[in-house]
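The chain below stands alone and is given as structure tokens, in the form predicted alone.
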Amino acid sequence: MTPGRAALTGQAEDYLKVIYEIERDGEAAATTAIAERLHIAPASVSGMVRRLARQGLVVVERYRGVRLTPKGRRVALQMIRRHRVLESYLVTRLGYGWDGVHDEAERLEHAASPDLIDRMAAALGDPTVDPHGAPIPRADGTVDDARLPVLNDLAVGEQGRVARMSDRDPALLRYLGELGIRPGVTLRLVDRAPFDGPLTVAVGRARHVIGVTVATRVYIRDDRR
């Protein structure tokens, strides 16, 4: 059994991945951070996090904002993997697209045992990966999840390849994979309008000008390393 989780609500399961998600960039998720992520309002964020705390999954630090603790840790990457191998196999299994997974993903990680996951990973061949370049938890708990910078963080002439994209926004991925912006996929930064301008962006012998905010959504590593 998943640690803590028999007592957790899918709301609360929720509030642990997205804290997770943010303190990935290196900082406690503030009460605004955790709202904007889960669509709801701040205000009716205070009232779960009491919970949690009290349940020994996070502690909120004064003026900063909310950290899991170890036990949180655990149950929220026990949800990311089960959301990341629904993913793969509605991908690989089921044909659906990679811009439709999520919320299909969403829907069922709260109900999936730990065991149907395991044999959904195993049937797939335990990937690394999720379908958007996500990197799937151990069923030990443990997971290669280092920050990588993001295209829009490349200096003109530098190349990059695709690591992984977020899932949340379907129309996102469809324009990426229109443009041929998958995990895999070498990029080149040719150009950079000043005053925060799009990019020009080489995928193989095409060009494409995209936005910043794409640009900052699509995480690379370098060919180099």
Second form
Protein chains: 2
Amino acid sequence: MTPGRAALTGQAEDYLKVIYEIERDGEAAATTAIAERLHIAPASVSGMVRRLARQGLVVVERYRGVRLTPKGRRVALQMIRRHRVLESYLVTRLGYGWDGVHDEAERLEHAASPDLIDRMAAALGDPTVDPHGAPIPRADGTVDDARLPVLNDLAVGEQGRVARMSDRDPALLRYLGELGIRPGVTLRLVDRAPFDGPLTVAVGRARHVIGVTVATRVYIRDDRR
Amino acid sequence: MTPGRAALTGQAEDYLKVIYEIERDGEAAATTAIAERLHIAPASVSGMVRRLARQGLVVVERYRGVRLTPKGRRVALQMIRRHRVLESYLVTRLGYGWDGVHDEAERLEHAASPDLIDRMAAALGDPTVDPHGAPIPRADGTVDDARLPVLNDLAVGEQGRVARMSDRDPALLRYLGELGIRPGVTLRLVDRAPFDGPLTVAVGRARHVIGVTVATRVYIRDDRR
DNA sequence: AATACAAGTTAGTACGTACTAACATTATTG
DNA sequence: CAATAATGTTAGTACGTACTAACTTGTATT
Ligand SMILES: [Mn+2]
Ligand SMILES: [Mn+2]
Ligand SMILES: [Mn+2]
Ligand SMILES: [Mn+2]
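Output the structure of the form predicted together with the DNA; the preceding block shows the form predicted alone.
Zooming out: every chain and molecule, the one shown earlier first.
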């Protein structure tokens, strides 16, 4: 099992994570998409991707993008598990705010052993979602990672429960937190201004007017029916 | 304060830690001493040391060794604090054994933010020593790091309380644990065989015969004043 | 003091990672 | 379809880190 495992670098691990995320909602991961998420130049991605291919973690279609191999996907899911368990632990046990925890986890995920992660998960009773509502892959590498509709997909009058939200921008998370929009909360789309205009959303008794950009980053679970 | 701080790499941080430790018990840190503790070639140390000097963290006396600058010492103590707080937290909150915790801390120390460390320390009530009895530097950078005698320094008949022990070798820690030798325990030197022979030590009601190598790695606090 | 050995440094190589600039390919669109 | 724009790759550079081999310096021994 896992014969000459070469011990991946932290960057390689981050590449695999973002490739997984990009690929998950669509086609092969494009060079620029990877570059954007990692805040590096596309040329740098070409180089790293070659190395990942050499290690059998991705398959490259030149000028087309990359896809994870099963091995690459295993590593990616492992990293995502680490990240999300860490976030959960830091929030529930060490008082981190959900808006500040991502960066810390982004670094710790590369240093924490699988054993530490399992201990943290166990200490929390093996949670299934992280503080942002994202599903936590299990130690065996499985996940329930359904594609979810986004708040912006609701029709006027429809309602849904907030399932999860992007965790990468602390300011967005603080904003959503102020509006009372967090995983588990029920929302109803009250109105939508024309031409991709702002949405009016009911959160409990409150009404909030939010932009489309925000409404695209909040994932919901269809409620009625 | 801390103007153009260049963000040290993890390796640089480890170098500073070992330079601190070597220098603390003696002269300027010799190239080979650093190389040995880090398990790298002496030539590699020469290179890194130049870089550390360029960053104002050490002062090099060519062919003689290096010394930490005040800035370098500050970083070193910060790293040692991180390491020891992490060890303490992992042992008391996540069930790590004292013999297995060092390696985990050795990696996490470079990824954990000062904020995380302070949160962990606070969660434990700001402990002053780690699981191996080593003093934990305070957040302000101060420590009580007294030079301690070692079990091997005791005269026959003398006793002392175990203060701390080297944490680097898990096998040694397990061995000491089996003998009941851990921080806080009172020992008495019952006998010493001639020519650097083994020592007979009383631990509670038990007697153990241990080698000089081991007796050199157990630090004690002189008891009978 | 001359010699020998230990300790330390330099030179040259390698690899991972990132960058910019220049070139190549694919997609879009008039 | 041809021109243009967007996307992607290669070449060349840089830096950190480590290695080995060869050379230099300092210390100990005869
Ligand atoms: Mn996150
Ligand atoms: Mn990361
Ligand atoms: Mn340790
Ligand atoms: Mn370390």
